[in-house]
Structure formats: structure tokens, C-alpha cells
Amino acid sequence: MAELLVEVESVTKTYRLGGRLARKPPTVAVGGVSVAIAAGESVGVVGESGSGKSTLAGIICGLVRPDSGSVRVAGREVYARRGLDRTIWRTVQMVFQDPYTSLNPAMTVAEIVAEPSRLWHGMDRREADRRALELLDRVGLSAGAAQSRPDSLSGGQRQRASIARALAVSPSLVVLDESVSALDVSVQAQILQLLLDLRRENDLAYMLISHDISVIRLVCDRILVMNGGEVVEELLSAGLTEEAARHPYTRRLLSAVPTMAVDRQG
């Protein structure tokens, strides 16, 4: 059995709106939440908008820190009694929903993408540069597009840059939040298609959040449903059907999904 890369044990993180004086009641974004991902599995956690994934995804990478619970990257526990252990980062990449606000509009892509493999693995500009024009070709970036600015590239484009630059750290996990559900159909499913190669050629783990099964079920071995800030369901990708699902509200989200053809095996 692989190596376990992420444990989760018993997550939950509460959001109080307008203070602890607001008269509305706290809402309870992920509650008691345990997860492990193995080194090289693709997990997909699937729900409709406010069932607590983003909030999961956000607790996994660093970025939100739990009420309560633990969270352990590379056997590292990750929000330590003394702060924020920032070394999970090395590990643990995010590519955001919308890669316009993730990405600074004064750089240009390739000074993007560049930027981490100084920072991180300490390469001399002309060392950091180079690695970065091999990862923008290799997502798909023409040098053109390494020189330009975000503003001026395609949603797609832009996406396949947040992706180069989170491979830039080399991490062994590269979460995505709804990362391609402001695409159409089409750059969808490129962009899935390199997912899959690039998950081959480097051996990561994914963890992809959507309120999209369809899109879940393409990348991912297993997936999480998450409903009220919970694991209602966790089943096995291949062969999933709504006959397959126990729980109401998973079949309830298969019951709509429509097709998008990527290739698995390569």
C-alpha cells in the first residue's frame, strides 16, 4: 500500500458572521472530517456550494486553520501548537478557482512561473527562468504567452499557467479548487487531459474539489461526497453509477452528468 501523504483526523472549523456578538448562528463549514490521500492517488471531493470542500481544500493546504482536529502533511503535523508549519508548501500546491486574482497582473507569466523555483529551491535567475519556459511549454503555454501578462491570455491560458507555477515547487500534491468550472466544455476537458498526463509523468496526488461529479469522476480514483460540512459518501470512480451511490444526495448529483471524453491510460 502507498505511503500516506495527507491525514486528516477529525477536522472541523466553525464561521461566525458579523463576531461572536451576531445574533445569526455560527455555521459549521467542515464538521468532524477525516481524510487520508496515499502519495500518487487522485481523490476528487464533490458537493454543491457551501457543503464545506473549499473549506476542506483550504485546511489541507495551510490556509485555513481548524477549530479543532488534526492535519498532517508528510508526517508533518501541519497547524503545530507554535504556528503554521509554512514547509508543507514544499509539498502541497493550490491552483485556485480563479486564476485571474491567484496570478500578479505587474509579471509576466513566465516571471510567474519562475518565481517559486527561486524562492523555494534557490536557482539563479537565468537557472529559475529556464525551468519555467520548460514548464509553461510543457502545459501547453507558447513562448508568446510566457512573455505576456495574465490580463491579456484566455481563462484556459491562464489556468495552465496557475498549473505550471504550482509545479514549479515540485510538490508531491497539487490541490485544485473548481479550477476548471469557469472554463467551457472544451478547455475543460484539455485541461483534465493534462491533469492525467501530468500526473503520470510526475507521479502526484490530486486533490480536485467541484460541485461537478462528471468532472471528479474523469480524474480521480475515489471520490468524498461532501453535504453540510461532512463526508456523506466515499466511493470508487470506476464503475460509479447511481446505482452504485447509497446515499440520496450522491445519486441525486448523478443523476445529471453529462459526458467529457479524456484518455486515462495515455
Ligand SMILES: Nc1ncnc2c1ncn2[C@@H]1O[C@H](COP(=O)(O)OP(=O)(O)OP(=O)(O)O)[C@@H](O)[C@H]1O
Contents of the next structure:
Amino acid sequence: MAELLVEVESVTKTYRLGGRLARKPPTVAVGGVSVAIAAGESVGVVGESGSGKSTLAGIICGLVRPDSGSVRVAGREVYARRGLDRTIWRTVQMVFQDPYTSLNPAMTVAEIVAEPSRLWHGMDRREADRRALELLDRVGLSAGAAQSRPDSLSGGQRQRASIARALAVSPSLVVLDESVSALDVSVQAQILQLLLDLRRENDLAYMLISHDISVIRLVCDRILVMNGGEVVEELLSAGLTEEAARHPYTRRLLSAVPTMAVDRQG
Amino acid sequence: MTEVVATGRPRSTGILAGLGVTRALALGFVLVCLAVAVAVPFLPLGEPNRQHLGDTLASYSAEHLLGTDQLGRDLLARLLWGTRTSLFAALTAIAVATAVGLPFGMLAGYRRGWVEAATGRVADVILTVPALVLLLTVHAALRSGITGQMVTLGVVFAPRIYRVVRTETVKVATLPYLMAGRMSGCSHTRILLRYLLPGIRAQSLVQVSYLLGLSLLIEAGISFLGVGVESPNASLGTMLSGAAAMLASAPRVVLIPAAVLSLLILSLNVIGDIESKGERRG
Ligand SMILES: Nc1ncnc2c1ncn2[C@@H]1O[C@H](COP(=O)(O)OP(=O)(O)OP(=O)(O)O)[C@@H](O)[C@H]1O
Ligand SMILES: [Mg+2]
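So that was the form predicted on its own. Now I'd like the form predicted in complex with the ligand, please.
Next comes the full complex, and the chain you just saw is listed first.
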């Protein structure tokens, strides 16, 4: 197996709504999950709403400090005793679930996508802009869309802009939280093809969160099934059939799966 | 590839979009007053403090377009200089209030924790001080003139800007695009300036606009009481106090500055209203 990119060891995250004195029992968003992702690997996460997928993604990306457990990215502890190791964002990037709140409304799409090149890679403005346009072109956004602000774009266009932003960092792992499910089928196929291409070109690893197991089977080597904050089942996507799954939720997911035509070999 | 244009949440492209007649007038009036305030020294006006004692309370004439006041001073010259003095005084207060309230409000809303607790406590304390009493005390103790009074007022107003800014910052700070910005490599400073500031601008301007109106009113009030702009210098406040007794005999001398003052305050409130409606998030 290749070198481990991400090592998550029994992380737990509990939310207490309404403060410590509230009567409601605390929500265990993620309870004792361990995950390892190797360089260039592609891991899918499925699970019903509220099963802790986004929380786990946030923990891996240095955005949600777990109550206990440890997260190492490229061998470095993400949540050190105080503060956070900012440099993990050179390695790990995230595309957020809600396209309407994940882009700065005060900047143009091109500016948003150029920012990582300038801030992480020290490119000058012209070089960064050129690269931003290139990336936006690869996700299928026109030069016109690049010059507009997120407010004038559709949800799907915004989602693609967010993907371009994450890719601009040239990370080793991109976590995509429901980032393709909302797109039209043709756009979805284009984005998935792009992810597969980039994976081959740059040895990029993915963690793909989705309700849609057909998408995940297409792109991912391995599938984690989450339920109630825990990983209840782990499957290989090659040759996956309904019978292979033990957990009822997984069986239900697998029972009605349309297939999609994307050329995995490129 | 089809480029579908977003249908959700239509958004005005600026303050002027969807502006009604009232609001256009309000904005126009404030802008004209500001332009006049800046341009007064270059206008062909008489000396505003010069008394024409043989010509008191004169009516409209070619020489004195708005007539003269009870001391024979050109009313138009005094009105324009007075507007300048009043607006600049109010702007001083707002500048101080914003310079203090905005950065602390943003920091408190962004960092939370002890920063918010400490600055919030200071703001609470300042808010308990009655503005007028403080202004009278500062006048009695320091005699620092209208500028001193307006700086004091700015300090009194700072907590109000602080609170609005903090509340708005807290709202914006939880949005994922800030995290996306951090992941793009933005420092906290860059996040504050390029991500948060644009997001809180609209609501903060509403408060600023409202406080500007209130500052004008307070300038008029303290100048009327003789603890603001000192006569014979013209401000909207001193013009009212000097002419208050003339209300029956020559109402024009009182009503003209009173009208300008009221319209300015009204306009500023109307403008604040648009900004809050135009930018309210869905
Ligand atoms: N910031 C938060 N504050 C309080 N509770 C939270 C917070 N974030 C998540 N939760 C709770 O933790 C649980 C897991 O949430 P999470 O968003 O990780 O689920 P998810 O699997 O991503 O769901 P979805 O498919 O709907 O996106 C939910 O019960 C949710 O209500
Ligand atoms: Mg989620």
C-alpha cells in the first residue's frame, strides 16, 4: 500500500445544542471513527442525512476540532494542543456542501480561484489569473462566468467554481461534500471525468461524500458507509453487489442503482 | 455546455437599484448638502458673520437672496456655512465612532472568547453614560470647543457601531466561504478585510447613516444650549438658538435652518432604510 496521506484515529465530535445546561441530550455527530486514506486513493462516504459525513469531512480538513482522537495529515498532527497546523491546507482541500455560501460574494470567480495560487504558491497576479482561467475552463466555466461574481451564477456553476478553487491549491487530497450530486447529469459526468483525469495526472486522492452510490462506485476504490456517527461498513467498490453488503442501509442503497457512462480509463 | 443563469435570490447591483422616488430624493439631498459643505469657501457668498446693522431682518433681495437675520447677517451665507459646520461636526463624531467601533466589533465577532467579553464589557459601561451629561461635563471641564464635543460624542456612539458590527460579523463568520478563504491561504487579516468587511458593510452603513442624523441633532442641541459651536459662528444649531425669539416676527430666520436640519436627518434615516432592505439576506 502506498504511503498514508490521512490517518484518523478514533475521533469523536459531540454537539450540545443550547449550551451545557440544555436538557436535550448531546448529539454525537461522529463517534469513534478511524479512517486511513493513502496517496492517490479514492474513498467514498455514503450515509443518510445526519449520519456525520460532513462532520467527519470537517475533522479531516482541519475545520472541526474533534473532542478526542487524533488526525494526522502527511504525518503531521493537525490538531496540536493549541491552534492548528495551517500548512495542512496545502495538502488537504475541501469543496463545501452548500454552493450558495461557499464562495465569497465580494470577489469575482476568477479572483477566488486565483487566490490559492498567489497565497500558497507565491505566483504573481498575472500567472495566478492565467492558472485560474485554465482551471475554470477545465471545470467547464466560461471566461464570462469567471469574471462575474458568485451571485450571478447558478448552483451548479458555483459548485464547479468551488472545485476549481480547491484544485488551485494543488492538494494531495480533495474532500468533496455532495459536490456533484446537485449538478445536471452531463455536467456531473464532465466533472467526474475531470476528477479521474486529475487523479491519474497528479496522483490526487479523493474523499467523495454522496447520497448517490452510483457516482461513488464510479470514482472510488473504497466505500465507507456511515450511520449514526459511525462507520458501519467498509466495502471495495470493484465487483460490488447487493449481496456483498451486510448492513441493511447499504443493501437499500445498492438495490436500485442506475449506471452512468463515464470512461474510467480516460 | 449550457450556462444557466441563476434564478435564486435576485440581487441589486448597488444602492441605486430599485431606488424609489423618495429614496432618490433623500440621497440627492444629502449629496447636495455634502457638496455644498465642501464647496462653501469657494462660493461667491458674503461674509457670514458680518453684521449689517441698518439692515436687520431684511427680506429677500438681490443682495441677500434669503434676506438677513436679526443682526443683519446674510442668511444664505450663514445657512451654507452653518450646514458645513454642522455636517463636518457630525462627520467627526461618526469618524471617531467608526474608527473605534468597527475594528473592535469585527475582532470581537471574529475571535469571540475573551476579546468579545472584554470589549463587550467596555461597550456596556460606555453605554450607561448619558450623552448629554457627558457633553456638558466635557464642555465645562475642557472647553475644547465643538471638535472636542464631537470627539466625545464619537466615543459615546462607538459602542453602538461596535454592537451592530459584532452582530453582523458573528453571522457572516460562520459561513463556509470564510473557511474556504482560510484554506486558500488567507491570513486572518485578509479574511477580515476581504471576506468579512464586505459582508457587514450594508448593515453597518445603516447604523452609520442613522447615527449621522443623530449627531446632527445633537450638534444642534448642544449649540443651541451654547456648549457646542460658539456664536457668532454659524451652525444649524447656533442659527436656531440666535433666532429662536424671532419665530413670531420673522419665522423665515428660524424655519429655513430648521427645515434644512430636519430634511437632512429625515433623508439620512430614509437612506439607512434602503440599505437595510436592499441587503437583507434571504
Ligand atoms: N455545528 C453544529 N452544531 C450542532 N449540531 C451539529 C453541527 N454540525 C452537525 N451537527 C449535528 O451532527 C449530526 C451530523 O451532522 P452532519 O452534518 O455531519 O451530517 P451529514 O451526514 O453531513 O448530513 P447531510 O447528508 O444532511 O449533509 C447531525 O445530527 C447534525 O444535526
Ligand atoms: Mg453533510
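Residue numbers count along the first chain shown, from 1. Take the two forms, find the largest set of C-alpha atoms that superpose within 1.5 Å, and that set is the rigid core. What you see is a predicted model; the values in this text were computed from it and never measured.
In the core-superposed comparison between the two forms, E201 has its Cα shifted by at least 2 Å. Residue displacement note: A182 has its CA displaced by at least 2 Å between the two forms (rigid core superposed).
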